[in-house]
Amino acid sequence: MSGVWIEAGVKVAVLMGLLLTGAAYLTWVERKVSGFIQARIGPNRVGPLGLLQPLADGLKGFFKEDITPKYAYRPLFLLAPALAFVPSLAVFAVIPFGDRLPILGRVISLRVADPNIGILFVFALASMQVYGVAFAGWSSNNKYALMGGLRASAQMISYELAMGFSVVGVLMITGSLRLSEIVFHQQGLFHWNLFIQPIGFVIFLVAGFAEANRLPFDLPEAETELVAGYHTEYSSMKFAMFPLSEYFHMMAISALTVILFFGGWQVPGLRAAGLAPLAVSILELAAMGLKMGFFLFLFIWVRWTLPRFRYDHLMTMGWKILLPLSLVNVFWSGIGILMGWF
């Protein structure tokens, strides 16, 4: 029993280290990609190619003065960053990054936990992030922050429904809520849910942009209207927790997109190639990372390419386009199962 707890503790420590490092370096990647798109250089002073810039930014955040506004509601003002940060990090406890890794005479499962309600656990935790954003907006006692918090709440309600229904078709075809089972069900390239559920994939991806508050759906932060939105009054590391939670959300959406629609860590034909089990596991882990990397790049590319939506357009898309389409997709999935197409 103690061995199980030690293994789980090591997995959690490694995963947290990778996620925190990954989120820090996503800021570097974003600034480099935005610089390339806008014919600029991006970070290039701190370390080779600017690779130590995230470390410098982190140290700067720790040593900056931490200011709490005089008329803020202090308990919620202090709690809000953690409410946004912790759920977006805890989601990764059930996300599988591979099958099994044979190492040092042990076979290690490449996930912290694999509950039979994995996708429900993810949605439940992801939807809690909006509480941190809403509390940050209200507790700041600032009209711009309050408007950002209200926008985040309305946006989450509008797109969470479409996102949930977009996954229902995949769950109907797979017959399981367990994320690893969804991956195993997509054996072979043309069995990927991308080809079976293309409408569900598009809806999930668009709703994912809105869930992560990324352009063109960053209305809760819109600097042209709300200064910085819900985190206007925050400083130091309390401020840093909000963009970090956004990057965690981006990574979670990317991982879920790969798991639900792109076969997860699977590489068609790899297991039939006769390679050693360790080599297969490493290549599958690398494939999962590359697939996630593509969608992370897409998040950044879209941010620096498309303009921000107008708020009424955003609501119209959520309620009048994506939600009806997601219901049509559920209906289509039911027909396909009855007719034996899937």
Second form
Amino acid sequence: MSGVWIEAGVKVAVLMGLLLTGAAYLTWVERKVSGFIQARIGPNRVGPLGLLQPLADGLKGFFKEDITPKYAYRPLFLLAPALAFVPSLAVFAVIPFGDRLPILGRVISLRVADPNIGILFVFALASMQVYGVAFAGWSSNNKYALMGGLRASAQMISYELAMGFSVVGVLMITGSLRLSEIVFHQQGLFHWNLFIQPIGFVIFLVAGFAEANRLPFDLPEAETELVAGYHTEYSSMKFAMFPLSEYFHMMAISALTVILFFGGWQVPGLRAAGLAPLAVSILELAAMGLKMGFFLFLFIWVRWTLPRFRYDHLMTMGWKILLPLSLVNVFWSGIGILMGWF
Amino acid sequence: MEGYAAVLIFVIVGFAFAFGTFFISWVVHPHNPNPTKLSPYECGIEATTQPRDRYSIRYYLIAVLFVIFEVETIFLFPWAVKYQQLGLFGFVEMTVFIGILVVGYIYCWKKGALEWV
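Shown: the form predicted on its own; wanted: the form predicted together with the partner chain:
Full assembly next; the chain just shown is listed first.
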């Protein structure tokens, strides 16, 4: 029993380290890519190519004065950033990054946990995220924060529906909620769910952008009308938790898109090539990283390509287009499986 | 339940990280508040209205509709997992179930619950 706890502890520590570094450097990548798209240079002062910029930003966060406004409700004001941060982190507990890594005479499975309700757990945590945002907006006792919090909660719950329905098709084909089984079900390029469930994929990705509050759906923090939305009154490291959770959210959505629709860590034909098991594992991890990297890049790319939605358009799209479309997709998948097309 | 031990560790580590960060920041950051700094943010002027003003009824409507459809999602998940064993029976059953909800959905749409102006 203690061995299980130690192995889980080590995995959690490694993954935490990777995620925090990843999120920090994602800010650097985002600023560099933004710079490139806008014909600027981007961060280039701290370290070579500005590579130490995330570190400097983090340190600066610690040393900034942390202001709690006079009328704020203190317990929730303190709890809200943690509540936004923890669910976005805990999602990674069930995300499989690879199959098995045979190293040092042991076989390590490349996932922290693999519960049989994987995807349901992910959706449960995504719902928890709303609390952090809603509490942050309400407890600040500032009208911009409150409006931002309300908008964010309404947006997140609306798109969560479409997101939930969009994966039902994948679940029907796979017959399992376990994320690693969903990956194993997509062996070979043309068995990727992308080709079987194209509508589901598009809905999932669009809803993912809205769930992560990323442009073109960043209305909760629409600067021109709401100052900074639900985190208007936050400063120092309490503020830092919100962008951090947003970056975790982006990584989680990318990982889930890859797992649900792009065959996860699998590379078509790699297993048949007859390489050493260790080499296969490492290549598969790299493939997972590359596929995730593509979607992370897409997040940044879209940010500088599309203008922000109007709030009523956002709601119309969520409730009147994506929701019926995802229901039709479920119906269509049902017919397809009965007919034996998939 | 063994698989959930790691999830529990993750959640505990997450909270510890968040509150640890707040604590370290609280130790090292300067503390010199003044009344202006502590006032609610309002573009440089004094706030004239209460922040907790009345807000649009639509947020409640969205929340109520969300609960209905989210419960539907929860019903769909186990059905989707067992779909291939259920076959035509499962398909017809779920068509009836979703059909009832779709009638409700169309009613909401006609009543204007999904309009946002």
